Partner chain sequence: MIRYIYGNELQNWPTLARGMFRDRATQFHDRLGWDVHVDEAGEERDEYDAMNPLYVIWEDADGRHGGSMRFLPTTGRTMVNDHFLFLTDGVRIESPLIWECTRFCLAPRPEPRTAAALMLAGGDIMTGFGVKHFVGVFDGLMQRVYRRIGSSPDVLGETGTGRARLCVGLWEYSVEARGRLSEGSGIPEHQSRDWFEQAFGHPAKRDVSHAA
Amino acid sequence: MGSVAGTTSLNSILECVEHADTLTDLQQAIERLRDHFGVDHIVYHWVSADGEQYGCGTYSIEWVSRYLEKTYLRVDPVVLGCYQRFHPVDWKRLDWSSKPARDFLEDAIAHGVGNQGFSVPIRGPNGQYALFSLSHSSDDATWDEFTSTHHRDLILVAHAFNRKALELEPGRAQEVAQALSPREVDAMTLLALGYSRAQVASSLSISEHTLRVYIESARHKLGALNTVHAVARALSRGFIVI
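Hey, can I get that sequence as one chain, in the form predicted on its own?
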């Protein structure tokens, strides 16, 4: 594990990021970064725009599909924990104590994500929030040495990716969502905590039909593609806090 090339190689990759014209270009750059650093995976994940729907990375199609299918965005300690932080964080320092979080980690490792991880939270204009994450299978001492050695480079690369993403998707940076009503906030908060629709309706003492109205209204205000996307936007923009 470790960089397989020198500083010149990293600079050449950063130049590719700077001159990227499409997400395909960014995808190629992130694959080169993975090989440069010698890790299993690197992912750039724009949470405030499209949640898990937007970004680039090296996870397998199987894992990405499963993440969406299981709506893991609601319980992922990396997404939820890093939103509360402004500095890079080792995944070991996040809260994995809940059963959903432990089950998620077990599933992620089974799909080749790795048992170690490091994420750089990024804040952009108008509440934009993104993550740049690396993951790998290694022991704690090896991973600690790697992150300590490459800490500054990883922050530099993370912000380079985010600057280019903002440039490629300017409309996303300009979006301003309408405020949610108190009932919409309640509904979205419980969904973010992993409640089913039936549990949310019961907790709020409303019918599932009425709940659906609240969710659709919140989704429309947030400009979200679906409920998971709406939860991601509500979290990233600070409309709900969990």
Second form
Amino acid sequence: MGSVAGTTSLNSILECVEHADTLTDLQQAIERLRDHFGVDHIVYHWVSADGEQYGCGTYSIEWVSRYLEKTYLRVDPVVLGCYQRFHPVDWKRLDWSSKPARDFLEDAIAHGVGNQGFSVPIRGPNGQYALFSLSHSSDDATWDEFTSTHHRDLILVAHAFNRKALELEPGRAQEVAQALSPREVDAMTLLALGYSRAQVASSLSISEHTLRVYIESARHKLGALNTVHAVARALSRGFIVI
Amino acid sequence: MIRYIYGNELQNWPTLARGMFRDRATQFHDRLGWDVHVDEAGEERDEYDAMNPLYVIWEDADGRHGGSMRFLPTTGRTMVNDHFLFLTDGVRIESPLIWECTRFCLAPRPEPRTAAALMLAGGDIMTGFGVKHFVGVFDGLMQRVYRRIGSSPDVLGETGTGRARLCVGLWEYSVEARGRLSEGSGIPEHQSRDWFEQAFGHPAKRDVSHAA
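Now that you have shown the form predicted on its own, what about the form predicted together with its partner chain?
Let us now look at the entire complex, which starts with that chain.
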């Protein structure tokens, strides 16, 4: 696995996701993300209620068509093990014991998917469901080190892709852009002014723990990776004014 | 022991499931007098049970429900965002790193360690799944239990009085609280961790790299 650059690079990739207007833009972003993390593959995969598949990723065209042709969706332990769940999963922890699952795995490895994987199942609004997966060829120790180091970033990036996919979904109902509540605006404004967390909490008469939760909520709504990026985004989008 | 069971797997655990929904009826309907729906079988369920939540259940030595709690991701619909925004300063608490914990319930005569065992399991969820915070909706009696076992949430707001008192609170991971819970329940932390690993798969037993 290559070296992973800092959050600045990851943040710039998230900006690309954020500004994507088409699936092609998302495809470029996911390729950059793969290079950033230095893994073999990353895939964002959304299976709609009517079985329609949609997404982007770095698997070879051969593997994608083989997956469809063989209807691997029905035996893929990653899909079966993550469907309707919401906790991130290391592929090693899934049930690969059945013959079809083992055959599938062998075929996947032969097509360069890798022997390791990590998936983040995503539960969006109105029963929407998607999977964001990274896969790689490495030993267990290397992979465990990678996933534990980047655990939360991977979850956040997965949700960034899903947010954009929902936005790009053809025929999707118009949704109101997610605004910050006045309380979140207050918190972000004070942070932008350079107040410490303790000062912000005290100004808002809330505990620092509550403040951390409000900031985390605001970060998510702003699609940022961390508090610094969240404040920058809130400013650039005019949610807060200082 | 602790069981981690998604809603769509409850059918495989009929005794635990029935016990949980009945004990919820006893706690929330009979004891607290909340306006909750209890069906003909005496089981309490709400709309969030239909969203395939993750239940964390203490199974006692007889295989019965001793206590439980219910988790949902805050990126989907949650009780706190649907009904209790007035207790969170109007902030919709929403992030893949925050899960909602509701319907914390104890059987009528639980083993004393049940509540602490459940909260220990909460810590395993946080470390195992990268969750930073839980936001919970709980009753006033439960608040006392949390205090007693040394895992008090930060209460954001509360409404109602007496039996009808209802609170919204926050938890985050704390090594100290974990030590207190482990000591209080007599459950070693590694035991709690083992139950978690057992539920979500032992990597050692399913080594993908050698399967092919």
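In this text the structure is predicted, and so the values were computed from the model without any measurement. Throughout, rigid core stands for the largest set of C-alpha atoms superposing within 1.5 Å between the two forms. Positions refer to the first chain, counted from 1.
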Core-superposed C-alpha of S65 shifting 2 Å or more between the two forms: no
Core-aligned C-alpha movement of D186 between the two forms, 2 Å or more: yes
Displaced residue check between the two forms: N226, CA, 2 Å or over, core reference: yes
